[in-house]
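So this first bit is one chain, no partners, the form predicted alone, shown in structure tokens.
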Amino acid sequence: MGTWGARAPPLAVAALLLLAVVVAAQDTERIEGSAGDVLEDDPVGRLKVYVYELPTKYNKKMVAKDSRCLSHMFAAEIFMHRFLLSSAIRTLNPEEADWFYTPVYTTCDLTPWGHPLPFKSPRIMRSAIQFISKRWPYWNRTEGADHFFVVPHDFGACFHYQEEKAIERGVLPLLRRATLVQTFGQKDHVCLKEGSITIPPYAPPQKMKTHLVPPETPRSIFVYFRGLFYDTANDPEGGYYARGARASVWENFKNNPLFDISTDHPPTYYEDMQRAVFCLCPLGWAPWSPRLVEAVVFGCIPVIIADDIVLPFADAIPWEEIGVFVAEDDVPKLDTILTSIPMEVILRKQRLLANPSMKQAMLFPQPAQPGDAFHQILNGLARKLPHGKDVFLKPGQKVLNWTEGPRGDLKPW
């Protein structure tokens, strides 16, 4: 089969598009080999997790104060807690635990506009760690090396939404020995600690389910994107936000008939993604966004524009096979890149995306379901076992410095 043809008239491309997707909608394909096996792993019986019981000011009271925390893209920290409380891998005996989990909601103290307060998050985390270190002996024997924390901030445990300030802060010193479960992932970045587990951001499963269209619906949109191209409020000069990649998308393709792109967010947003072949997933302030989840769930081939991104569950999800990676500097050639992909390659990506296990791994459903993101996190933790000898400290040994970090972080919370 041939390519889409960069010079083909838009209507001809659309006709090919319709034919391809009608065929693709009928089939699914499983990833063969280790990746497919890992995706379908069952963590039950492979690890035990002890859930610390913290005062409700660290979690439940925060949600009661501001229920927006339950629906924003950082909500994985809340639903992970709820999942673990009733999970078969939970143990009530800390002496038999492989891992310890501290249920602290560091993204649930919000501004009036719904953004987490970056100056409060590290103080909340420090306070929670101080609490568990005084109440139980388990933190002190490893200084957190057998503990995991869910930190779904823009730049993880660097606790800031602007990259420059996040890099300046670095990972919160008290978390340097812990395993971090975070949405942020970028190679060779100070905010991605070695051994971290990169997860998808939260996208509301039930809401998406109510917007499903019939699987035979033709994909009549070639490229789709809704979102900001410029963030004039925080980046008035326009060169810092998304490292200019989103601005480049707009300036190069706003009048291209193959590109359905806009800042408008229509009520048919989810339906539109199911009618598109390619969905753009460019970086914003951080390299990740819920668009990646939405694209996979709705079978729209994600076009990932974020250099050096580390994607969710990369040891289980074959991103190279289901997505398209475009370098930020190559955005002006995006139309040529996408129209040059052979049709048989597009069809295979669509078949892989149609596999229910691929979609399930990206979601945090309530109640939990086999193979979902909760289980992928547990699988990631199980693969780190048994702990090495360097996890446990010698009597009296100290590694972490409790007074290290910005002065504001040391204030009581």
Contents of the next structure:
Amino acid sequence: MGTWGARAPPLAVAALLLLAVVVAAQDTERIEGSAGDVLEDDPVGRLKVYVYELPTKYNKKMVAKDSRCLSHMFAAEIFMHRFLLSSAIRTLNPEEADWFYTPVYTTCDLTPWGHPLPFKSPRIMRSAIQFISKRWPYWNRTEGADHFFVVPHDFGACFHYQEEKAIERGVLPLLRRATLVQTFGQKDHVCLKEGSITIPPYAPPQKMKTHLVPPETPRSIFVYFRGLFYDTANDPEGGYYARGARASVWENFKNNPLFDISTDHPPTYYEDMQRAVFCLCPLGWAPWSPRLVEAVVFGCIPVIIADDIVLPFADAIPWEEIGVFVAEDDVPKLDTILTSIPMEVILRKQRLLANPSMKQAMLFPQPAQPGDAFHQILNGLARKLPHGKDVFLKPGQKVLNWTEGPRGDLKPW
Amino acid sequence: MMKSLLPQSQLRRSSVATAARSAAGGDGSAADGGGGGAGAGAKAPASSTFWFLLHALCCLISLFLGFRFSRLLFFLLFSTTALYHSTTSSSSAAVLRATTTTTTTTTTTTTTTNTFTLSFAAANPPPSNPANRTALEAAAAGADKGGTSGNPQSHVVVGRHGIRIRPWPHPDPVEVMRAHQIMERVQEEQRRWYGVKEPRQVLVVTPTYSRAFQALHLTGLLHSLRNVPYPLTWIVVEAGGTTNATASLLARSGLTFVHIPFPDRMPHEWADRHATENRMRIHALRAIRERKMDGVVVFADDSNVHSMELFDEVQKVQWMGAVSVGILAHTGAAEQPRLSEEEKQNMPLPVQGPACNSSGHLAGWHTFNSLPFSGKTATVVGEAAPVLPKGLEWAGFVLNSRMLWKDAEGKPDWVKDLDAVGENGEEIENPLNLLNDPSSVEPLGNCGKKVLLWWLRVEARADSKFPQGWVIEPPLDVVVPAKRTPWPETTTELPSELLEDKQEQDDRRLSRANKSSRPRSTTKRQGKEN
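Form predicted in complex with its partner chain, following the form predicted alone:
Entire complex below, previous chain first.
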């Protein structure tokens, strides 16, 4: 009886903890990826980033010329710069920095319709790298292996919107050793360099927050999608756009009442997503899209139709457990696939999506908040530390070929 | 990611045109399926002109036939073996293989009946391919990441794909059922997470009496109550005793109800009617106490309109709560009270409800301001004048039924015992009289900011006739016209002499007024055959 009294308090504490865990587990579940339970890690103290001071023609002047850069889906590069300037992991002493950041906005040359033109981006990037390699010794020390760049364009550092051209160009030769932070991700693709960090595209967090409906609004739409199925302007015959997957969705399910799909863009787009159980996220010209971010924020299970896609923060977020992956060949069977998912699996996915740290990891709020996409990027960079032996080059060793690439890229900017 | 880029489409067109011209690398790209010839096109200028001529030939054939003739057929017919071992162009770095898919697919442009999926292993060529000199290879053999030479070939191919359509693209009923079951379960889970944790029964107290508008009001209230997602009991107190009409309406409602008779008849004056209704409500509360009914008591007058949020909000009440009520003192008459601009500015909102101070506690009450209506309000039920509430209306209060029980756990001492109320014949004006301390009332609905129901009194004249139970049982043996009919002519028969005389008077008056157009007003009445 005496030992019982001694053991009672820890037992009570354990019982309380168990109760807390059980109660918490009812609503949300902790999210653990292949790298472990790292979504809520704090990067402060784990790495130091030095931000190069580039002339404003590489960053501020571009934004001043066209402020649409701040709200389109490629705005992550600008906001990352702003976040790093005032972050606690920034260091003003480059000698103690683990990573070096070059603030060059390569996706800010917009057409009148707001689409970024990538034709000058290789030259801009090259010019920036030439600048930092001449001003500071840190680039030549490692030929960029401890530098990271944010390249949120369609195919990342391949700098082209058309996939064949992008593959043909490949990753910019000067960036071959650097770490690329990009939205594009596809397995075994030229434009996804090994060691890259995939991030979600920028979606305006304030705009999404203003369209929230009460969470008890019943989800009465089974499958929801709004967007193009055929890109008649660029692919009039069909079969190219989205590798035919979007067209297949339309042809197979336009008459299916369970599928609320159309090309209309209604003003209640965000509210409708919150009333849907599944949201389709098919590939377009590139496999990624802001739809994934919207689906996660609004608690709609993303149905990802993009073969071999690499989703954002794939080592921190177990996407297999959160979204539904459908092969492009299986699109005609989409309704069978979705209705035959077991109920517990669907409820578990909704629980995972309801986890606030999941939603936070997909957003770029200003000012930055703990657990948001900025911090996930830093966590990803921190997980790559310490640098391997082959990062630092021996004196006189040269790896990169500065004259490589199409002739047009070599022109100064 | 969807875009519509004009320059891109131009690029495509120009690239097709230059496909033939692409010699050693450069910009020749595998722009479309037939342009896989670009891969071969780089082999030699001769073959590139060959493809150009082929393209021209296909265009001519298409013109002739009237639909687009795909070069894919030519490509496959003539080039399978040759291209199988193609060392690729330096430009696209692609190994071409033509495979036919087993699924029958149709493109939306119904030109080609068969489409073939061409696989372009464009991502990473096998390392054995020596002809590559592009950045592609350099990337694959990246110096810092040694050991990536064995890159597995990607299964995802760039280029034209067939659009897969299954033979019967229509919903399967079993799957539709399953989808609905999924949605039901998801919604149940949503309610469990975000909805009320332990829904309590709602006890709705409604005083009513038989009159022309009773069916209208009760039907509306009935439909509102049927939509309440919580267990509900409707306690209907009827003045003048229970009637069959009301009983049958309640029975058809599908709700759980308790029909309680009240011995007194409903008076015809508004003030007396208010008092009688109050007594009827107390009578209902006593019934709740006797039967020990458990739940939240909501006072729903039959002519009021309730929102669904009201019933969600009242689940939060601890002992006694107050909600904001929109007071609709409608003016049935054509004349509106003339208000000066200043009066219009200072006109308070027609809302009765709790008023909170900055810390969210009850500080007072908003009541309806009857000053603008002074002197012009209705005194008799059915009069065409604004009907105003008297003081605080019961509709704005909700109670926990345990407050009414003789003994209940945790019953606060600021609640009077129900038996002690009304003993000495005093009038219970509003539910605050049930309390010793009215400051303990909980304000609901975001501290009264949200108006959750509307108070309205719409009644017909007290002497209006209507068929009992709204079932017309012929014959109608007595038809009594109302004092003033809107129509000048009358076609009804009048059995009594008194009425006949009155009618003649009316006729004469009317004939004098409508000399020109109403000769019929003096026609004889004809006895109706039954």
